[in-house]
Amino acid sequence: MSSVVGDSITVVSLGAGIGAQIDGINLREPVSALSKAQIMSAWMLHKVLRFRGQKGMSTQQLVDFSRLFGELDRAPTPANKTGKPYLADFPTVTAISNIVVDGQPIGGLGAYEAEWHTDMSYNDHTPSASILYAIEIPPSGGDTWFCDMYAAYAQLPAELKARIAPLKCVHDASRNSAGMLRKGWKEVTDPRETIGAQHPLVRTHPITKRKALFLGRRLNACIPGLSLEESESLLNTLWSHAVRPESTWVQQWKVGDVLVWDNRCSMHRRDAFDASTRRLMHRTQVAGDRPY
């Protein structure tokens, strides 16, 4: 663990190679040009920032905060039985809870494990960045890890660099990272009958131009030009590398957290905890562009 202080802010180094917590910063103030200039040049070097102490924040503060990283994507539309957002008022915030009132959740996922994946890969056009901000917090559980993309491409052998170079992956649309079939999808069983954006194995960062391994998601991913058994062979080879207990590192949520990562380079999955205890997240995503 190493700290750098700025003029304004700290950035204490959580992980091995992944995740940073800033301190001396209250997001729901304005943000100044300088601790804005720190925040990127360590959101880029860590990958994952955690902010801490930032109970009461409004969602208007989430959003402008947000706004720091870029344009706002809408908030997807909720796989729920209404098909309603969740928070009517904020078109680019989502709720994520298990929380239940009148019978209908006021958020998604529930309680269950979410597996690891990135932010809407199976779009053409997938978010640079998301931002998570917690409300309530159950006693145990719902603890969120995340895996360094950019150390899971540098420590491939060389053959499997080049043998990976010139492949796109499929990356399926039809289920969330909680494995919920989404509202007006068809079941896919057959990875090769997958619908969702085709992506390069391997991307290029667009600020950084470093290369990192681009996986998406396993559940029904694809590798188009290879047969079933390669496919399936060469993605379980990838994702059990780039999952190693050794790159990834564990956020254990306290209530005024706010977390912002980097879909560019990083996975996440999340513990699922007691569905009898609450949880209450907003989250925000920023538009990207299309990974190469």
Given for the second form:
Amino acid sequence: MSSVVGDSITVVSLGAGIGAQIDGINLREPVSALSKAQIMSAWMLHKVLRFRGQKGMSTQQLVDFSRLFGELDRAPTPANKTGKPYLADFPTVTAISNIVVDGQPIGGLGAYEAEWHTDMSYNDHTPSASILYAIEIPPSGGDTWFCDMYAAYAQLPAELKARIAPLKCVHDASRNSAGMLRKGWKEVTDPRETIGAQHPLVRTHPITKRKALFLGRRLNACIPGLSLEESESLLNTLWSHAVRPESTWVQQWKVGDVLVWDNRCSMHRRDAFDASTRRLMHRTQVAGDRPY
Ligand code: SIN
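Compare with the form predicted alone: the form predicted in complex with ligand SIN:
Everything in the complex follows now, all chains and molecules, and the chain you saw is the first one.
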């Protein structure tokens, strides 16, 4: 564990190359320019930042904090069938939750396991950051795991780096990160027919300029230009390399935790939890670029 002291902020690294805790800051108050600079440099280094003890943060304060990282995306289509946004006054805030009110889920992902993914990688422009604020957590389960995609790329053998350098991958838009078919989408039976954005397998982070492996999501992924067998075999090799347990860090939530992750150089997954318990997270997402 390393520790760096800035202004009044302390940065303590939590994992093997990914994850750090920022202490000494109250996100319910405006963040100074110096603190913002320290947070940004810690974020570029550690890819995932945790701010503990932020219980009682209002939705406006979450939005103000999230805006430090860039322009916010509108929240995705609500999980409920009413078509109404989660919070009428906050179109950029959504819920990740298993809570059901009047027969309608208030948020996405239920209590299911969410498979390894990068948020919304099936779009042409993919979010740079995602921010999750823990309001209610279950007594067990629902942990969120992260892996470092810079390290995944850097640790590939040279011949594999050369092989994937010109290749792209199709990122399936038909299923959510819990693997469930989205409303109105057809089941993919052959990955060569997958619908979704095509992105390079190796992307360059627009700020650090470092290269990262960019896999997005495994189900129905396909590498154009390769036979289905070659594509499956190469993707299996890259995926098992990227999510090796020794390259991951796990967030075990406490109420009041705020987590910020960089979708350009990390992937995440979430453990399932007991559906009879409650989990409520507020989530914002920062708009990003077309991966290159
Ligand atoms: C997600 O996969 O984006 C949600 C993570 C979580 O619920 O912890």
